[in-house]
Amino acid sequence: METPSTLFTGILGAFIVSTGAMVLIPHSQLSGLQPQVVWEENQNAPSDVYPSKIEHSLGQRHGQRIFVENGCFYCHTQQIRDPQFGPDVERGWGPRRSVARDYIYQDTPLLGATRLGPDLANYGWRDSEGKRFWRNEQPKEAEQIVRDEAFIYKHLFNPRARISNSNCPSNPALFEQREIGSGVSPNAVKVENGKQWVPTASARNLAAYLLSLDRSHELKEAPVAKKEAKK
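In the form predicted in complex with heme C, what is the structure of this chain alone?
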């Protein structure tokens, strides 16, 4: 029969051993690590490529918070798999696989775990002429969808307007009703009975965040697998 003090010593012992193994030892091994500055060939300053191309403005950071608060990351990853392991590049989600450096210094790296919707790691990907590139699956240029701000608002308000069986949830709370007043806003998603539904500041920041996502630049450890289409 165990006495209460043996039980107590056992619990305390387990607590001390696990704190040591999971907190103190890793802390002593890893806390002194300094960020590594990577110099690329043909770069004259590390800041050209480091920390990462994505540096969010204040509005875009707020947009990232809206992305998290609305659970967008439950269905949308932000990580492109190596072409050897999956068809992400082929699908037009990005020109190269994602690597650790893509997330460095990001407050909240949103790699995601499940993919019910497309990966958004490069949603704002543009070619050298500023044309949007992400998942332009339409072969004919005239039929390509322009994924600009107005497109994003329409999608957020009602994804099923374009794809009837889309699983992406609608987010009417990101829009507010206004009098039409001096004219219908180019970003209005619905006009009815003299009223228009326009994006709130949260929706505008969310759109800015989505359009800021662009990890298409080449890195030494992740060469661009898919070059821009020949003009």
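We have the form predicted in complex with heme C; now please give the form predicted on its own.
Here you get just the chain by itself.
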């Protein structure tokens, strides 16, 4: 009859051996592999490789946490559908469909499931001159709305101030009330009775995160459908 110590040693040994064989050894063999893309001569540009890892600033990473904590991913997806399955590209949410390698460097891809608000996968989409391409309105309306930091703050504070049919809930907790003092802040979303409501650090970081979202680069399996968004 085996003693308890012998039985324990056997179980521990089996655990160590199985962990080494199934976890540690495969990790040492595969963790250093780099993603690669093979393209045919004269058909695919050498620039068509896995996207470089985006090094988000500390503020942008905090903004992503605010995005999650406020449940924004419940109503906003970050995945552009293929044109044959939906009009996402036509709406101006991005120049191509989303594919798996768009999310390779994301610890927690915020794909979303229910789209009650517009897709945000390319909210920070710009051209080489810095012009914003992302849009969610008809051309004439798009000319009147500049979706910069100031717009994001106003939308967070009172979504229906600029978009009358918006389903987005207001987020007053992302703002703080201050005395006007020497002057009104350029980021103030409301001024009343000698006080102003200004965005907190969380609101500023959330805006920075949203404006960093851009997956407009062309890929082998996802060519750009439109080089420019409609104006």
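Numbering follows the first chain given and starts at 1. Each form is matched to the other, and the largest set of C-alpha atoms that superpose within 1.5 Å is called the rigid core. If you're wondering where the values come from, they're calculated on a predicted model, not measured in any experiment.
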- Query: Can a Cα shift of no less than 2 Å be assigned to Gly194 between these two forms, given superposition on the rigid core?
  - Reply: no
- Message: For Asn167, does the CA position differ by 2 Å or more between these two forms when the superposition is done on the rigid core?
- Response: no
